[in-house]
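Only one chain comes next, encoded as structure tokens, the form predicted on its own.
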Amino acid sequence: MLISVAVPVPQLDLLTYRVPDGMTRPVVGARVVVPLGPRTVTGIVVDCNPVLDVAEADVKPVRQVLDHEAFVPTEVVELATWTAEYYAAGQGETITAVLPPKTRGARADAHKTVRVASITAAGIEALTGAASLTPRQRDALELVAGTAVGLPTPTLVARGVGADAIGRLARRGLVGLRLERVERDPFLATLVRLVSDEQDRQLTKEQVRALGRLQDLAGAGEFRVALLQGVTGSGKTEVYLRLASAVQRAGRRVLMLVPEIALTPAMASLFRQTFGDRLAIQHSGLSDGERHDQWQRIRRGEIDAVVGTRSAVFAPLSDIGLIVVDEEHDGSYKQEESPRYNGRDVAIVRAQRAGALVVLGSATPSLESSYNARAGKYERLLLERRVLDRPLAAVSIVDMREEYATVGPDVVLSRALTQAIAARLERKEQSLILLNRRGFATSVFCRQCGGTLECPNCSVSLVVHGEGSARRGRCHYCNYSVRVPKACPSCAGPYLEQSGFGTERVEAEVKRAHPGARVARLDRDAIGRRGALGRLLSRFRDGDIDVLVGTQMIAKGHDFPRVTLVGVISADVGLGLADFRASERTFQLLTQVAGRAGRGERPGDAIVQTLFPDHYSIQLACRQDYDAFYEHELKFRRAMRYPPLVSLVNFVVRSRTFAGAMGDAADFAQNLRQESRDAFRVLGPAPAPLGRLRGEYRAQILIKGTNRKRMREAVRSVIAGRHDLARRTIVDVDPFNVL
């Protein structure tokens, strides 16, 4: 019998295996050990019995089969297969990258144990009898027998018995020792605390209407999409919620994805009120122990609605009624390493295949989905009033050219936000301050010789974190850190200066504007630690902090009632950017987080700090417009022919010399053209935007055109030309950004 078998190597697709007889018949899903050149590796087996012009004798023998069943669910596996076909990818890498940690060896057991302790016979007449027992033996004995079904020993060591203790009533016979499997809980410290608020639950008119749509739509048990577009503060989380009970009701399952980790708490909780124990969540911030058991609790049944991140979607989850896809347009759904999927669309793919609807949310709809809801392909339901009709956030704009001429170029604060934040203060409201870049300065030039501090992998200036003594610059790609220097690396000059700033400059600028608000940052260096992300969210929500200040993750999907002030610190810092989608970005995230004011009782006011004013997506986005936002970009996206008009795939080759990148970058692009037959365009190549990255040139070819399959087709037969190159080629289907 032969098997064709997926293994966790990039840019490898299926590889063959001779099952042995005697050996168990494995299945579509089973995982089994097969030999890899010098390697043993763990594979899923994707095909049984396939066509081959290959005699079995030839062909390498399986090792081991570790499942008699499916381990991933047949309809995982033909998703994630698309998923590879789709994307270019290796079908290995794929297939693999579904599993959660602690699975892929052969030694997959990962389930954790505890020792319980329970009373024997001889412990019960022990404790009635005349038997020797010291008075903590004693203790340790009622304890235990306090309990039908025992206590685990962590439980006996918290309540002052000790190991020995333990051991020795156990050598003595009075106890007995088991093994108990545990599920590890994420929710202890994911969950977050929420205010409840009966009156905000009123659905309003338009709530009503869609959901009734919606539960329609879903009670058809066929393929749907849904765009539900509702500005911010409108009720669509409230809407999501119903409709997934609904959905349980009719004996279907429900997968909710939210487009980051930050996300994942409030909307956990909801869902956990809702759900209860039958909810699981998925995403990289667990521990791997609690993914593995997650993952198994979903595989087996045990559970309703699953909660989680772009990698949620392959959640072995069966029956799905119903797929919602929060922030639809958001950038995290897409992921930057292979496979390089979308988590939006291959959510679409799978409600197609398991006959379920799709609801993508969002106040900000991505241009593409929009198009295509336009265009008949989605059904597009609107909110367009915020709950209990309160108001949109008052937006104003701060031309940040007449703040420096009149304060000075070092400011970072403009005296209207100052003064709004010191109104909050006065009110005991709270205030949200964006700027989407991290760190405290944004580079080290030197006065002398006009020299940077660089990255020696990256084609970038190197972001400083931290103050005083304390400071580092830090690459954000690689990671390289290293201390700011006291003089110039080149010059040897003393005259080293620090330019542009991030949150960390903005949270201490805050602090020493208003000494006594009480200040905290939200960006991915502040939530390093397991846990941090939850509490600090929960502090704020207790309103134990006057001023958040963050990156984009406090732009979206938040709640918040105390806050009237969201302040955004250059607006404009995504604009240059040499992206085609630098616009749409921009409009996006100052909608969004503008809509973070007002949603409790008291209005909320909006400040944007921007060098461009007059730029159409700053304006239109402080209006809130978003049909006249669509219309202009549509306009530019046409005559550029960019997406949605047209599908694009960006092709780079990595190289250690620049002139390896482009010399191996022409032959790509000449072949591409021969390929072509006038199917699609091929621009390139160029040197990439980010012309070096973790120590390797970059050349890149964009790939434009209408008929993705004959590009896609295209892409790899250029590149099984030249197997010398598939390790320094990538390939990114649907690219969410050109860099």
Ligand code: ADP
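Residue numbers count along the first chain shown, from 1. Computed from a predicted model, the values in this text were never measured in an experiment. Whichever C-alpha set is largest while still superposing within 1.5 Å between the two forms counts as the rigid core. First, how it differs from the form predicted in complex with the ligand.
After superposition on the rigid core, displacement of the C-alpha of E368 between the two forms stays below 2 Å. Core-superposed comparison between the two forms: CA of G123 displaced by 2 Å or more. In a rigid-core overlay of the protein, Q215 has its C-alpha displaced by under 2 Å between the two forms.
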Given for the second form:
Amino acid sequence: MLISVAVPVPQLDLLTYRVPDGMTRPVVGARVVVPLGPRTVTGIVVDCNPVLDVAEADVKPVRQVLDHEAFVPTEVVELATWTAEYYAAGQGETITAVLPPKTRGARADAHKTVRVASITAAGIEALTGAASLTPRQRDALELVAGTAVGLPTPTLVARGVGADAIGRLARRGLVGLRLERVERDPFLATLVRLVSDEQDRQLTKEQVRALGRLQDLAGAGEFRVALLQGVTGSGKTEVYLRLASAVQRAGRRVLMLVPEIALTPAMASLFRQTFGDRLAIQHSGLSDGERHDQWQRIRRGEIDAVVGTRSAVFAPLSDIGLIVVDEEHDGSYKQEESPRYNGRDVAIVRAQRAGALVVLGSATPSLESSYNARAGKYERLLLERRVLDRPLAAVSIVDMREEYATVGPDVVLSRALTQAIAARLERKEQSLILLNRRGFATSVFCRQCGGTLECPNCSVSLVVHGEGSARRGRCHYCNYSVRVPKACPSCAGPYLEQSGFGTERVEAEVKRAHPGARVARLDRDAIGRRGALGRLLSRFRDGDIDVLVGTQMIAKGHDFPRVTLVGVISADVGLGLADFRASERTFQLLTQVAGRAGRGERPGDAIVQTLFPDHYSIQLACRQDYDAFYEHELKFRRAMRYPPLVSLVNFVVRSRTFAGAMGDAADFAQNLRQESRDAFRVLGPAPAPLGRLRGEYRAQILIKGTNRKRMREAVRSVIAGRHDLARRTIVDVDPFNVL
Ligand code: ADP
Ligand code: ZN
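Having seen the form predicted on its own, please provide the structure of the form predicted in complex with the ligand.
Below is the entire complex, every chain and molecule, led by the chain shown above.
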């Protein structure tokens, strides 16, 4: 018997092995131990009946079959196969994406235990009778009494009950403490406090209508895609929750995808109120152990809903009736390493196979999804108003050209924004300030020779981090870092100057303009350590920070009711990039960030600083006019032949030398043109916009066309023809960015 096996090794396709007589015959999805060169690896059986033209004797035998049943459900193996094929990736590396970490046999490590507090008879008596309890003790007891099985002490601590208080209640015999073996539960670490009087609130008319329609669609038990387009603060999450709960009642399961790890705790806590213990989390921020435990519970059928980031689309969940992709337009759904899949699109394929409903939610849907909705492939449902009739933020634009002319060229915070922040500080309200660029200054240049400080490995200038003597120039692509020199490295002139600015500078300017304000920064540099992001967000939510400065990380999803001002420092940061999605991204980012203001009882303002006040994506974002933006942008895409009107494959060849990259790319381009026979267009080769990265030159070919199948086949065939170049080529099907 011959089998095809996917082994977790980059670039490799399926390998063939022989199952020796007498060995258990494996099934699709089972793990097998197989020899690979000098090593042995654990792979997943993908096909037990491959059509192959090889003699059994020429094939190496399987060493061991680890499972009698499928370890990875067949459905997920097939989804991985589809993903590998569609995205022109190796089956091996794609299988890695669907496996839980540490699947090698049984784990020897000890199980974790936790103390669980539950209410005693004396405790109930104390609560109902007249026992002397401090208000805090009463709160704690009520919390414990509210659950049938008790609460783990870390959960109690997370909800503000001190460990010593628990101890005192236990000594008085009001609660009992027992030691329990636990599955490593990621909720314990990431639990967020919730204002949870929300169970029975009234849905808005729009929510009712959308939910009703979605329940009908889900109830049909067929594959459907719905686009839930709802302005920021219109209560999409509430719709997801109720829909998920209805699907569970109907006996099917739910997959809830969010774009970022940072958004999972809040979403998971909400789902936990409905799903209790039958909820799992899957994302790469969990420890391997946590992920493994959760994966196994899903696999065993103990879970009805999974909340996670893009890789959760491969969760071993059966009987899926609903997949929600929240913020479906978000670039984080696209994996920027092989397999370069888009979690949203894989979700749609998965739902198609499962006969499930997909809900794509967004205030600013991707052009692709809107296009599909208008073509009748998806059903569009609208939430046009915020809950409780809260108004959208009033947006005003500050033309920075005028500001520079009046105040001077070094302005970071306009007068209008400074005043608005001051007013918030006075009223004890909060402000969010966005600049989608990290660092203190964007470049260092020499006044004498005009040169700039560049990364020695990449074709970009170094970004200045820090101030004074601590200044360093850093490459945001390869992390190269160097102390900023006193003299120009090329002409030795002493006239080095900084230009441009990033979030660090904005933070410094806010502090300078508002002494005494509690200012913090949220960007990738500020949240290096695990858990730092969550801590910063909860400090902001708790009101311990007045002004939060940050990159697009602050724009997404978060619900901060006390924010009444959003400032955007340079709204046009992204517009300069040589990327066909630049306008779309700018529009989405501005709409999202403006949507962070005024989500509580007080209305919000947004102030947008820009050098291009007339650009359509800035104008229309300020007016929050999605439909007008869509029409305008679609015209541009049509004229330029870009998605969603055509499909795109970005093909990049890397090499140590420029000539090498261009030469190899030229070969590929020629072969692609031969394969194309006018079914698609091949552009290039040309130096990629990011022409050099980590010491390698990059040449780019763009393939555009409407016949995806032909494009994919051509790509596969030209790559197969040049196996020697496999390690140096990047094939990106449906690329998110083309740098
Ligand atoms: P969106 O995801 O559409 O931006 P959210 O789902 O975050 O909006 O909802 C915004 C806020 O409104 C949240 O605090 C949510 O709890 C609250 N909310 C949602 N639905 C209702 C409702 N029907 N009545 C009152 N508040 C609601
Ligand atoms: Zn670099």
